[in-house]
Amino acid sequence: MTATTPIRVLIGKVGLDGHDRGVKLVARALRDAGMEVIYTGLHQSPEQVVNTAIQEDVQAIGLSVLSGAHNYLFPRVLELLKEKGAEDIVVFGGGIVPDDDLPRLKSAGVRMLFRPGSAMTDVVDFLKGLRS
């Protein structure tokens, strides 16, 4: 990826969650910013988003998850890249999780957490620094 490429990123929202306003604003926001975005709809399983991420060959996925499940999800995503050798791509995500589980999504590889309130400038920045 060079400095003239545009990110390439994922959004889904996985699993049963169907609340799309905030994921939406993040992808429009991205895409604002200048990168490509592939945003894959509602009720879509890790299955579904690793392979439209390699197919789309994305720098990073982000997941929004207000559903609690986020503690399946992301390392599932995680696991399924590995399994696939794509474990290049990064996750990162937004939605409703508990202080208590951020250290054990980061441990599993989860590069950065947005919550309700964060800026999204904090994303497209996020999202930016990975060129360096």
Contents of the next structure:
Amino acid sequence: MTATTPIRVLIGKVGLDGHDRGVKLVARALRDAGMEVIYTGLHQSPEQVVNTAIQEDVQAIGLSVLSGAHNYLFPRVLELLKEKGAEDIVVFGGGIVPDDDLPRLKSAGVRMLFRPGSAMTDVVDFLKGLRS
Amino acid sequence: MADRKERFTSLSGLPVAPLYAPEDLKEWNPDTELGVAGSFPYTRGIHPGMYRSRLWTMRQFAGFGTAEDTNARFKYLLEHGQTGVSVAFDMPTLMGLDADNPLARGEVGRCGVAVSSLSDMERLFDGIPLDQITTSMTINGPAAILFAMYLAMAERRGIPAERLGGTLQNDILKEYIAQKEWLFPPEPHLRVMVDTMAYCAAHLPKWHPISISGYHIREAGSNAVQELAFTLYDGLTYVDTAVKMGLAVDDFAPRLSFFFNVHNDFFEEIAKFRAARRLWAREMERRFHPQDPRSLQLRCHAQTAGCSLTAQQPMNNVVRTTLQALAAVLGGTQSLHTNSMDETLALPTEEAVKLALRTQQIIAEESEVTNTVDPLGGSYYVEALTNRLEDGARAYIEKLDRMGGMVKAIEQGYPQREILESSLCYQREVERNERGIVGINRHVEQDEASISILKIGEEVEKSQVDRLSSLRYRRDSFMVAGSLEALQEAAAGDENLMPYLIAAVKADATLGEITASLKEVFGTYREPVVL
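Given the form predicted alone above, produce the structure of the same protein in the form predicted together with its partner chain.
Now the complete complex, all chains and molecules, led by this one.
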């Protein structure tokens, strides 16, 4: 990534969960910060997310899960990225994730999880930090 | 002394004056705007005696893991003085999918209980006397199917339908607006909904076939005015649809119920409940001219605002919930759910739920706020706010009329866009520190101690999948196929679907199979993306 080209990031809802208030706020904040945001909309399977990410040539995937299915969905996305040789794409997320689940998601390769109370600026700073 | 802030606004952004006085109510006539409780326009309450006659129903929404897990939680809550049960279903069930559908992977039993068949429903209510409690089921897209399971279960236990009391959420328009759990396009969904209303009108006099919900609209980010406007307009749309399909307004309108959020702005929320009753009575009167006064009465359930809770310093959530619950009571709700302090982290533990229930019991039994009806009626501020909320909501209602109704507005993304703008506005206020939240932008603590939370085992999904495969093995597959074929034929025509759904669940057709059969007839829906 060079400092002049905008960051390209996929933002979406994976799984069956329809809570899209937070994900839309994040998508808007990243766009307002000058990033190229590909918003997938609702009810995406891990396969759809990974295929879109590769086709759209994004540098990062940000996924929102508030339904408690994070322990399956995040590792599954990372596994598919690896299968397709796209493990350079950074995966981060947000939602209702208890403390006890953080280590396993981190070891599966989730770079960052933004939990309730996070500021939009935290997400923007995190993505900008990927350049350095 | 100078004001602490440049601008004082309500949580919904309405400017608030330093003092309210008789001048603020110059045009206001208490005879027409208030009346007495139990009479038009019901501003002060739908019953003359309100909580002097009967307290609100304390109803905690619960569901997780397997049917047995949730059954135990229901019994726990009933033993601790709860007066009705309320079922939270998991995501696959809410989306009309069986637990063994590939799209359900990782979601089974996570944010509610998994119910894929009549036998799951029977385990869920094992040992619970269906004719002595009331049951609320938070289900929308597949509401008619889960309702059919409940009715089939009661029939097998020999309980006549007319003795069943409860509520089906069954509010599909707010799914397209806010919660995003639909199965079909709006038109067939509205038809199935009217089928449930007609069925209840004929067979279940004590059942509320729809709970018209603002809760999710508010959680999705709307302000109080939008919550009020979109919810009431959804309700008016249902009444209009049912009347056009041939139902008489007084045959079903007395059984409609509403469901509102209770957020942080104490007085604004109280005013919202009062404005809701007045506006509903006026709009129903003006549009449908019912003869039965109960058709004009807005009865409601309320739930404290999940989106107001913080993961930081979670014990503070008990205090937030207490204030919100008090606002709902002063607003005159008929039933109430209080959120637990740990719900920004996971589904609540038994201890946390008990504390939330005790919060209501303390308001009901110790605070003495129940002694008189509408205690804030006549307050200059509360009456001025009630007027403002009614006027604001009416402006939206007129706009929706001009747009050609709610379905057209949803297809254009209108309510979704309004909600998104309000949610952006709120988020900016919080991030600029203009709106204070203790633990987030005020009084922040580093290194907080964590609290213990509920864990749902991985084995839940496997046991649910195994149960389904054994059900599929032991049932009569010819009966299943026959019942689904009959259902599809009825769906293609205009017969009431309820008897066909009841026959299908009795034949052990699963939720996912019934949904798939109906999708073949009704089609599916993709929402316009609003960003």
